[in-house]
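Taking the form predicted on its own, here's one chain by itself in structure tokens.
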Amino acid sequence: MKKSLIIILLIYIFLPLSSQERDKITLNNVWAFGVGKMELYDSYLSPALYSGLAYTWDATHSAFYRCSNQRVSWRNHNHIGYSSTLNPAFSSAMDYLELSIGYGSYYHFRPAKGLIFRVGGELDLEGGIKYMARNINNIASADIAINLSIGGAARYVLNFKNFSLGFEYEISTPAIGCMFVPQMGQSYYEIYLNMSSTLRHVVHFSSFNNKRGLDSNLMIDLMFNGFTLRLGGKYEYLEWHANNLYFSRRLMNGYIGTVVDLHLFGGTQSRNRSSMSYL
């Protein structure tokens, strides 16, 4: 019965994607290089704003729903940054690893031949650590978080006889999740013993009251026939404050990427620029 039911299973969903070419899903995958500028304020390590050079990797993929007319998409966000950062006086350094992991749906809107909206909101785990070895009792600070997002982008295709040139500007905001802060003065060791009264102290959940952000993507690609390459500006904006604590993130960087189109099952990669799925 069982072996029944998964041959059933597997001819329900292989067979609409062999049999005809317009059921293929496309899946948009995209992987750029950061370099740039950080600045962290962290009030539970140091009253000074630290600044210095910001390394980034992002993976991008994304696709759309199946019977969804390619209206309704998915995308899956996974990123990792590095920066190292000195305070005003470069008497103190303060080193930070960050890691987010991100899963939404948008809604395409192609209101003219070449222009395309997308609105819609996307869940992300945030987590990350600064540490700062000059501290001697709180050597280290971690910002845990998720968020549920809200944002949409606008892209605009020139076609040209060799090559298409893609102009496209995301943006996006936190509105609610919850977030780790610790109390001022508590040691993360003092929190992992008295783990079961002191959670409720440091879990909060966050709106727009108390964590504000923005992030914001300039991107450019270059698409000729099996290859695009992408060129970008990110500012990204965060702040939030619980228990007395005030917490900020600037980050200012360019990067370089490219896309890849490919289609699930098939392991083929779109070799036709009209046919790129532009997610």
Given for the second form:
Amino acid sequence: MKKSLIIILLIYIFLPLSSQERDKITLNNVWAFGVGKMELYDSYLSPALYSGLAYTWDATHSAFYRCSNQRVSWRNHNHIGYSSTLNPAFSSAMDYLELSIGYGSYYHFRPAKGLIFRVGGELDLEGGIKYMARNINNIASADIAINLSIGGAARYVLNFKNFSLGFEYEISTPAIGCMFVPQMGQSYYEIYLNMSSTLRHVVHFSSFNNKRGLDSNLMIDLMFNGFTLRLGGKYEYLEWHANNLYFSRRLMNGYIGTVVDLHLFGGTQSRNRSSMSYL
Amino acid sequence: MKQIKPLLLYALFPLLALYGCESRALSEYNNDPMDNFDALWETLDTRYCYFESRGINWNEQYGTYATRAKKCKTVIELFYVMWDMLDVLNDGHVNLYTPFDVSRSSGWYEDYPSNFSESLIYSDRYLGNDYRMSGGFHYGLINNREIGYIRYSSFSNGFSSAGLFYIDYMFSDCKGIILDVRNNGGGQLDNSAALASCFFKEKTVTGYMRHKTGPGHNDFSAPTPTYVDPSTQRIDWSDKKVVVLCNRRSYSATNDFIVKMLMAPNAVVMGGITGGGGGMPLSSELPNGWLVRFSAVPQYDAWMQEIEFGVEPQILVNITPEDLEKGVDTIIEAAIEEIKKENI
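Can you return the structure of this protein in the form predicted in complex with its partner chain rather than the form predicted on its own?
Below, the chain from earlier opens the complete complex, with every other chain and molecule after it.
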């Protein structure tokens, strides 16, 4: 079982590499842990705004589709977050667990030396559950959505003798997708009992009319010889509504992580600074 | 540069639109007495499901009680004004929970015969002291070990298939089963459906439920059926004679269970009228953190009749004061007779 899981995970991460040239492939990996403040609003559970500590873990893998044409890259982003929040009166708690997996493609522009812009889109599968132990029957609320997000980033790298400094600002917004929102007074028990007939009322097309959001990241990469430390700040705001229910999520956090380039198939010759950290 | 400017404007437009709408999702109430009162009134106004059935003009209540709420000087005074307003609904599923008290509706069971005495059930005439316990069940053999008796005091307490197997084994030679859900104030509907499924031969529509789809008092979804499905339960008591005992305090999920059992092929419901509570409650909260519970999902029987106000048993029996004095539970005795009658 454990072996199967590892194999599936490896296929999942490295599948996009199959279309790449089998030389000088550099897989850029970022792992980051963040702590910050989360604000949650879920009118299915409560009319109050809950806020508290949030912990996040992000793993991002990216590479160019072709090393000979370093214009188009793919990216896989995996996110897990946990928040423990309280209402303004500190009389009730809401726990929030969120998971998301996304795949995207980006086009890269290089208008000046050391400066790079990239724009593109990402398809995200998001799942989350909010849990309020104090509530009666409506103790939990599920966030399930598929989004096509559009976004871009600007990155500037300053090179010193044995050290490089990278600055990056990334921004994205959900553009189109679908999401799960129960009807206003509907219990999950009822959804469970009548899944087939209920489905058309709880699955909604989403776009700027009913789902708006902004996910922005400011990152600083301290690139030493063989080691890159990433420091960053994240501001994420997302609000959505359907069936007379309103939801929002605001995350402000700081994170620390590491950036690792894996040079695949090309051996030591491929270490020519072709990774996304530099270009 | 000329080309870039419009591009930048296009890029900024969605962001400006985003921040223009941000405040919509945030709480509109502050934590002052009138805001808390307004939040309570509005929560009920938009989400409570029985204004029409109970014939209540909720706007009128606002006028009456907001005047009193404005004069409140302490949170305790405010709480009692809110309690009075909620009491107008006369609904056992409506409660306001605060750190110092919980409001509850009065009159829905006090004006009815209690039809229940715990000391009688656990007297030597019936269960005695040597009863068995399995999950939420207290069970044993009564009336010279001829009849199986199960006391189920709360649908919040679950039970297992293994437990039901042991009960089935113990009751295998019994003439019938008495299932006592008097004073059972409810709990989980799952348990109601699971227990009822032991007494059905085939999948049966036993009722319907609807839910609010909008803030209007009549904004309801189309009814969706609820079923009892015996294939989900490995115990089959559908051929046994079963008498289900209920009283006015058989409420909420127990009321739902009685509605189901009225359709079971070999079951008879006996005792007093149930308490109702057909609306599945949901909860919300006020800006000051108080929790409010309210009926939100109305349920109906298989003929789309309201079950909110209680369900009549098939055989109406009240405990008489004379029997009570003699240590006899009139309803259990009638149930024993009912089972014996079938076995003559």
